[in-house]
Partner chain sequence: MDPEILTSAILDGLLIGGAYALVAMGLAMIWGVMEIINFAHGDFMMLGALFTFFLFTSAGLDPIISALISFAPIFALGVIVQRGVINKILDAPLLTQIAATFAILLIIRYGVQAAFGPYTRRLVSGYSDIYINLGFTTVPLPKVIIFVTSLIVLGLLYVLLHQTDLGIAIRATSQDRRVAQLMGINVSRIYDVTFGIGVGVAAIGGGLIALFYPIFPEMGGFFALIAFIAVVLGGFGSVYGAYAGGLIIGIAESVSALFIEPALKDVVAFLIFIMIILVKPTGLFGRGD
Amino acid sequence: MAGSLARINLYHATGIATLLVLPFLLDSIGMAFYVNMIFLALMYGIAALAWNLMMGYTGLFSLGHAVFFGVGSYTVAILALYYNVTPWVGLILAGVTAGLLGLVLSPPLLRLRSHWFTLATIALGEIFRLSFAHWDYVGGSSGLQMPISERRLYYLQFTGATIYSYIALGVLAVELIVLWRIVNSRIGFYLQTIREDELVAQTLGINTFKYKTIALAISAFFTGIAGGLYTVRFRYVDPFALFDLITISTYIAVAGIIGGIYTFLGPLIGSFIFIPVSEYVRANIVQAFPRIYGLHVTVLGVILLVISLFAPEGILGYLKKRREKR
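The form predicted in complex with the partner chain - chain by itself:
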């Protein structure tokens, strides 16, 4: 529950130190694959933390966060490509665009509850994917390539993932501070009340629509920035990779569920557990046996199933429960 989570303790300090040192260390000993893994875990972690403001705190299970992720990605690419806007600014605008999209979508979307909400978010992801694939301005189904330029700092073009990892760490730090303040404020209490019982929330003076909209907009904002990081890192956006139900929407959700949706840091931890496993399977097994394409998603399904059946509170939630029992 909000407020009772310990302030910075030894675990947190160790985690922060490791994250600060690891990308540099791995890079200097030539383990680029693992640096990229850290980048991905951070990128998905940022999105999963944002997603969990809706899931764990507000009780709205989105399987459509690819919409905000993808719109953030495209924002960075379009701004750089068509308007020569530096991705430094683009990243922030990616969050703003995605957040605004969240605001626009909230009147219809937030009227829905439970599985209806989930189904609608899945449908929304498909709508964006198909629409972007047919929209010439955003490059249609072939997508957009970031400009190649000598101005590397301006266009954020570096070799390897190390510098991007530090940028992602910066975003993560800001996000953690913002979310921490929110969940421990009145808003955090209100969101949890809505999660538990929307009718009671209303009789306690809570304008449930307003607060759900706030949650959606903030969640979309940070998810959009995570999408922006994708563009900066991979320099190429296309509708099939970005508005993907599995590798974006579901990955974000599974990272959150594995880590524990009723804990603050769970989704981040989940991302650091799940992304390396998934990357490992994809890079080693699926790459080696291309015929069993899809295996890594099957593994994802198995992980999700096992967690749902045996530890629905997620890893961090499980640890917390055990500690409280003792």
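Switching conditions: you have the form predicted in complex with the partner chain, so give me the form predicted alone.
Left out here are the partners and the other molecules; the chain alone remains.
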């Protein structure tokens, strides 16, 4: 037992050390594409961990997390562009805005169960996408451009993805601490009871609507911050990119599923597998066959199919299962 714990702690320490050194190292040798890949993996990892609080621990399969991602992203852009608020504050307010939205949406959404909940989240994403595309205050279909200023630190305006990767790493560290405390607390126990059987949870006296609302709000909060990170990195927001079913909602869910939804770190591991592969395919294979539309989605679908056939419990779940058998 002690040996297993020592190995796990060693793996964690190695992973943390690698993430701390790798962006700076890759940037120093001119591999900017791979630094940006790390940033994207961290950003999607933050969102996938938040999504997994809903799916892995509460049993609510959402394909509408692009709503919280997009709202958080727009919050940072609007505050900086219209009210001269630094993105340092904007990132926190992005999470707060998305979390409050989660609370507002919880009464109609959480009354639904099973596939009806999933379908409702998909519809919600489309509603927000079309609404923002016709809302002049947020730039309509043209979107919004972050302000360009000499106050680089104030507006988080840096060259390349290295600094943004470290900011995302800091957000990820805070999220891991918060989520770890939640899932190992009484709230986490209640959420898992709801996941296993909501009717039994109700007979045990658990207020299922209350705890599902808590899960939704926390999940929305961290997804909103992930959306804010998108804005400070790419400096531009538009509704068709941010409320997209495939590249936002589905990517977040697939990262969680590949890593293992019933494990704590699975979604993070999944994002560091899925996102680099996705970016590599998009940047290399698709460029070689430009006439084949949607080729990268097809390749990713094949990868997901293979993993679902050979490791239906996800990568981390599969490794855990093998370790238990040994």
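Model, not experiment: these values are computed from the prediction. Under this definition, the rigid core comprises the largest set of C-alpha atoms superposing within 1.5 Å between the forms. Numbering follows the first chain given and starts at 1.
Peer 1: In Å, how large is the C-alpha displacement of Phe310 between these two forms after the rigid core is aligned?
Peer 2: It moves 3.5 Å at the C-alpha.
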